[in-house]
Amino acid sequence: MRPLTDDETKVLFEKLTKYIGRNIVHLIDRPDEPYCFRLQKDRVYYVSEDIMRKATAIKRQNLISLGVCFGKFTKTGKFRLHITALPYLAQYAKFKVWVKPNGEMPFLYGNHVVKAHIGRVTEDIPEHQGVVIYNMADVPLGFGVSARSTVDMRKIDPTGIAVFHQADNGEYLREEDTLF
């Protein structure tokens, strides 16, 4: 477990602020107690320094996880996101998509984001912007990144992609197999 290199600090913020923006403050400057990101094994992980400071005392090739995993560095060196990120993406998300309830099922199991599933949009989605997916009782099931701008998604026809999938609550049970 070690701090992220500057680089690393910088592709890893990149990435978020295309889900939350500014909102990125938030998570290290909390009223709780002082929260960081540390590198394990190609994963980056959400721990509070308190955890960090007593995670300390285990052998590396011993600790399998600390705090909350965000998603791990690809061997190109990009950083993709996780699901277990999802609660904290989607309690500071700039831009918000809902589902209908006939497009929930669609999308956990891995499609994308039609223009006949939306139940509604934050207006001023510009293109390309990450975005979490909200089903209509407002429970986040997942996020991905917008096919078209808000103006856009309302003159596609019906079966066009609205948003590409990125992740999504059902990979828990697709992926269960793969986690450890």
Given for the second form:
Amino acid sequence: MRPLTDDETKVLFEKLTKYIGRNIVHLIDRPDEPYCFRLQKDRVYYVSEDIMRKATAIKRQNLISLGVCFGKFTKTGKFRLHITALPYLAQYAKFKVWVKPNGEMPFLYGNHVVKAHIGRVTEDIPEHQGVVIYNMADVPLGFGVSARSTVDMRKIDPTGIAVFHQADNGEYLREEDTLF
Amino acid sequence: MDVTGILDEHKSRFKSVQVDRLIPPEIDLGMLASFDINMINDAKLKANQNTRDTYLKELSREGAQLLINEIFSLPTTVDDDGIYASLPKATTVLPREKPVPKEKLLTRWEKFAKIKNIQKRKKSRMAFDEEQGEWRPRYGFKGINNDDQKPWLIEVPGNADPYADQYQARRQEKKERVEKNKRRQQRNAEEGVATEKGLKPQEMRKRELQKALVMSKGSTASLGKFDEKLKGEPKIKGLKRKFDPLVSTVDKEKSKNMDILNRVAKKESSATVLNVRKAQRAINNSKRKQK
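Got the form predicted alone; any chance of the form predicted together with its partner chain too?
In what comes next, the whole complex appears, and the chain from above leads the way.
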């Protein structure tokens, strides 16, 4: 376990701003308890300072997980968000897409969101922007990248892809062994 | 008259020239040294000081006696000053003080000459200058290859520009020859260094280049921290990564993260284009409020 370097922090923040914009501030500067980002075996964990201090007593090889896993750095140095980061993304998301009940299951099985399944959309989503996907009862299901801007979304046919799938709650089952 | 008594007395005053040793000691006359490998009497050596001293003295005397016996058996020459024994060459091999000098590395030409079996022939220092009709050095001061001894007339070659300066061309040619030779000298030296290190010359050159790259990257005010990465830039080996302490003060880490966030957010906001619809809506809203 170690703190992120400047470069790594930059890559992480660049990815997070795609979903929550400047709301990262609320992750860094929390009123309740100090939280920090820590790297352990290529994975970035968002963890309270208190738990992090306790985890320092554990050998690096033996430490499996701590706090909330936000994602991992690939071998090429890019950052990939995991579904485990969803609670924080959903809380501060800038752009949201609500899917109809008939579109919930297809998405939770790892498919892209087609236009026919979209119930509601935040206005002014640009193209290729990170969006968080909810069901109509406002339960976050996952996140993805907008395939079209909100305006263009209206023009495409019902079977056209509106949001590219990135992660969904189904991964808790599908990728149980590699997720954390 | 019986003189045996007197002789015995005389004899007892001097020690015997005969020395008995179980293993005959090695004697190196060239070095005037004798090496005795017989066992030392341990009991005498560990006894009181007096016994030890006399024992050691006796031992060394006997060694010296043997050496002197050998010297007297050498052929001698008689001179006005006295009698001289000529010593043979030393047989003891002493270790070298300095390391064995390295074999000089062959230049490219020397390697080639070796393969082709080209012998180096000695040229005389002086050469006959036919134009002047005198012997002059091949090179150097007043040498025949010097430009100060240039011919008063040069024939213009058939295909050359008649107005070109042939003297200039001559000078230029020589300059180029010298340059070329210098380059080859340099190359030979570089290759020599590389082979001494057990590397291929190309590998060596690559390493040198990388070293220079690292040096130049670290020569900015920020020690290369904010430098753009070159395309295909090799990863610097041997540099130790340095991380922040795992547990530091909360504020420090927070402020650092904020700095980075500000930088990222600035870049992000400058990258996004003006959203016309949003702008229109904002204007409309403000107008409605004014009403």
